[in-house]
Structures are given as C-alpha cells and as structure tokens.
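Listed next as structure tokens is one chain, alone, in the form predicted on its own.
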Amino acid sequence: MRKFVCLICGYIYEGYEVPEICPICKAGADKFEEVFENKEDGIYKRFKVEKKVKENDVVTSFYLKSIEKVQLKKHKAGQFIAVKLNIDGVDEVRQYSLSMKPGEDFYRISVKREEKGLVSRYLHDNVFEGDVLEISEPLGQFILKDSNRPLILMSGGIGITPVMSMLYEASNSGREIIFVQAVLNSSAHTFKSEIKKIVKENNNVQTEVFYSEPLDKDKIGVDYDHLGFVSNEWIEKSLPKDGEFYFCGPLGFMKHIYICLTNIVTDKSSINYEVFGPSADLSEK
C-alpha cells in the first residue's frame, strides 16, 4: 500500500495508484505527491503547545514548537498545517491555517470553537500548554503572488487566518494594503491589537472593519468603521479595480465577495480564494 498527500488541502490517501481526485477538495492527481514510508515522520512530527492564548469568546491560539528543536521549514504566508488528534481511540485530521509571520521559530495556528466541530472541541478543551500534538509540515498552493500591484486582503470570520500570515507578510513590502476584516462584533473580533500594531508600524497599511452586530459597548470610529456587510456597493467605492484580492471567510461570505470583485475586475487572475472545507464554485448561487 502507498501514502499520497494532497498539495491542496493535506489529505492523506492510501492505495496503490494516485487517487484520480481528492475527495476533500477536488484537486487533481497532479496536487498529489507520494510519501514514502522511510519519510513517514515527514508528515506528522510531534510539537509541544508552547503557549495556548484566548483571542477572544470564539478563537483560541496554539502555539507549537518542536520537541525536535529543529529548525522549522519555513511557511508560505497563507498555508496551512495539518493536525492530526486521537479522540476516543480513533485519528483525527483537521487542517488549520498558520496565522502568523513566516519564518518565526514556531508555528500558530488559531481555532474557532464549532459546536458541532468535534476536533474544534476538543483543541479547546482538552489541550493544554505542555501537551504534545502530531502536526505535517506546511501546505497548501493559497499563497501570495510576486506583484507590486495594490493588495486587498478580505476576512469573514475565521477565515483572517491565512490572510494574517500574508499581512504580515506583505506589510514591510513598501506596497498599498487594504484588509478588510468583516466579523460580528467585538465578542468575535480577532487578532485586533495585532491588527493595529501592524498599522501603527507601517504606513502602507489601511484597514476596514465591519462589525454586523456590534454590542452596545462596540464604538464606531474606535472598534470598527463600518455597520453592516461589506456591500458590493462599498467594494466598487473604495477598493482599486488594478489590486491583487485575496479572501477568505465562510461559504456565504466568500460567494458574495466574489461575486462583487468579477464585477469590478476584468484580469480574473487577480482574485484569489481558499475554501474551508470542499471546494466549491462560488459562481454558483
């Protein structure tokens, strides 16, 4: 039997040939790449929780480093890592974006609790600074292009995380950056002060925040710039039609978004998108 994983989305397939696609996220048996059993530990490689930090009611941040003390590979700003958990004797694998600056001496990935999310759960509740978990190296082709042209990083939700790695990726590249983060409020709003230090740093940097329910305590102006959804009405006014988008969010969100940059873009190639969960079409209603 042979090991495969896939580039995309970090699915592990097992069998004899190449699998004609993935059944996660619909790649092509080009996006696979065989993993041979002498590289076994070259796919899952065992990481301590250095530190485990509340972002806010809904996302909390793991920190891990390797037990190994190896010099870690560095990441491409919007990949991803996959983590593999035994949850009542039976293998997990969930892949989670790394949400911080490449090239630092650990990996962060950050969790937004699902209720139904069986590992979600379980990362909150039951890992702990000190424990120990099986992660892969980075992956995923969701990364930023080689361009001088404005870039529009876009956030629903949890989806900031990959685009987070590319702010900070992109932040000291002397380019205009507009990120546009669209969450519920201030219950739910992540990486905030990290968001603000990044500004204060550089002056390239201008950000969005729409909050869609704020609390009675969430201030317009001072919290968030905007009440309600980012409209297509909104994206015509104030985004550059020549930028390089990249987005990420819930399904609903990301359908939106896309919907509203093709009518404001003529190079398609300039819209660039990642998918939680199975890929889908989201020029489809």
Ligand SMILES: Cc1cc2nc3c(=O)[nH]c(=O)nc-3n(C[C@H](O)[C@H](O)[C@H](O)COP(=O)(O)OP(=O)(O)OC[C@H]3O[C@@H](n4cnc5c(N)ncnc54)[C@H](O)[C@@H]3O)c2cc1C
Given for the second form:
Amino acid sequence: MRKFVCLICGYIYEGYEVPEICPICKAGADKFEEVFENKEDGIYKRFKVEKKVKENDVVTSFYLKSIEKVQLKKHKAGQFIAVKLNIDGVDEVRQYSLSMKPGEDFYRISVKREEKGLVSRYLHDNVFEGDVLEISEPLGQFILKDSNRPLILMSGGIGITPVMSMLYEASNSGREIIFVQAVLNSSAHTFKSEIKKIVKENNNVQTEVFYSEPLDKDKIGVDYDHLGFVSNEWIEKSLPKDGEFYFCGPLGFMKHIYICLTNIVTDKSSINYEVFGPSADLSEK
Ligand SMILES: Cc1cc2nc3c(=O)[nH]c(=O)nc-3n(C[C@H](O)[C@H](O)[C@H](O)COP(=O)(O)OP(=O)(O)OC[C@H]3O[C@@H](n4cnc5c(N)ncnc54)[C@H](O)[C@@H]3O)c2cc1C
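Having seen the form predicted on its own, I'd like the form predicted in complex with the named molecule now, please.
Zooming out: every chain and molecule, the one shown earlier first.
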C-alpha cells in the first residue's frame, strides 16, 4: 500500500495508485505527492505548544516546537501545515497556514475562533502551553514566484496568515511591496504591531489598512487608513497594474478581489490566491 498526500489540503490517501480527485478539497491527481516513510517516521510529527498568544478577540497564535528536536523543515512562505487532533475519540484534521518568517526554529499557526467550529474552538479553549499537537510538514503551492515586479499582498480577516509569512520573506528583498489588510476593526486587527515593525525596518513596504466597522476608539490615519471595503475604484486607482498579486480571505472577499484584479491586469498569471476551505476556482461563475 502506498500513501499520497494532497498538497492542497493535507488529506492522506492510502492506495495503490494516486487518487483521481481529493475527497476533501476536490483537487486533482496532479496535486498529490507520494509520501515515503519508514516505520518510525510517520506523516504526523509530535510538536509541543511552546507558547500560546492571544493576538486579539478572535485570533490566537500557537508557537510549535518539535519534541524530537529534529531540524525543522524550512517552509516556503504561504504554505500550511495539517493539524491532527483527537476530539472525543475522533481524529479531526484541519489546515493552518504558517504565519511566521520562514527559517525560524518553531512553527507558528494563528487560528481564528469560529463560534460553531469544532477544531478552532477546541484549539482556543482546550489546547494550552505544554500540550502536544500532531502536525504534518509544510504543504501547499500558494507560494511566491520568483519575480522583481511590485508585490501586492492582500488579505481579508484571517486570510492574513499566509501573506504575513510572505511579507516576512519578501520584505528585505528591496522589492516594492503593498500590503493591503481588510478587517472589521481594531478588535480583529491581527499582527498590527508586527507589521508596523516590518514597515519601520524596510522602506520598500507600504501598508493600506481597511476597517469596515471601526469602533468608537479607532482613529483613521492612526489605526487604519480607509473606511469600508477594498473597492474596485480604490484598486484601479492605487495598485500597480504590472504587479504580482497574492490574496487570501473569506470567499466573498476573494471573489470580489479576483473580479477587481481581472479588470486591471492583463497578465492573469499574476493573480494568485488561496482559499481556506474546499479549493475553489474564482474564475468560475
Ligand atoms: C490551506 C488552508 C489554510 C488555512 N489556514 C488557516 C489559518 O491560518 N487560520 C485559520 O484560522 N484557519 C485556517 N484555515 C481554515 C481551517 O482549516 C478550518 O477550516 C477552520 O479553523 C474551521 O475549522 P473548525 O473545525 O473550527 O470548523 P468546522 O467545524 O469544520 O466548521 C466549518 C465552518 O462551519 C461553521 N459551522 C460549523 N457548524 C455549524 C453549525 N451547526 N451552524 C452554523 N455554522 C456552523 C463553523 O463556524 C465554521 O465556519 C485554513 C484552511 C485551508 C484549507
């Protein structure tokens, strides 16, 4: 029996031939990679939660360190890990993008608490520093292409996680970077101070923050730059048409951004995105 891992969602298939389609995310056979393992070396490795940090009202980060003290596989910015948890006797697997700079000696995932979600709530409420999680190695193909063109990283809500890692990766390249972050308000403004620090240290990075529902205490020009959503007009006026675009967020946000970008770019291959759920082709109506 052979094992194949879906590079899109982390699903592990056991069989004699690569499956035609992933039953979880519907990715095709070309997105599967064979996993070679010896008996002691499983697909999931045990990692200790070294640090648990509440980023804001909705997002908590988990810093994970290898228990076996093995050299961590350096991830490519934008990749995710699959996390396997046993909840009430049932194995559950979910994917979480790595949100830290590539090459650290830990992995960091940042999880949004879904009020009715099984695993995200479990991670927030029942997983603590010192606990052990089983995780896969970094997976996924939402990664930066080699290019010197202006880089535009856009996120809605928790979609910040893969582009945060991309920001770390690209910030000291000298390349022009526009980092567009759309959130509800300061209660969900993830990585605000981390991003400020990167901007301070790298004069090639510009940020554009959108709050759709600012709180009374949120100040435009201080906490955020734009009121409302990332509009078509703003995109047309503000983003370079010759840029490389990477974006992630809720499906509605992504469909909107995709349509806006197709209006301004001529080279469709410059549009790159990741969906946090069953894989979806945004060009499909
Ligand atoms: C490649 C990839 C990367 C990802 N990266 C991240 C990341 O960095 N951070 C992150 O937070 N998430 C990320 N996700 C999403 C993550 O994998 C989970 O899907 C997410 O945490 C929800 O899982 P859950 O078990 O909490 O929700 P589930 O139990 O799977 O529920 C899914 C959704 O349905 C809703 N729901 C469930 N039950 C009900 C009900 N009875 N009534 C109404 N609604 C209901 C939940 O609120 C939730 O929104 C990523 C996903 C992918 C595919």
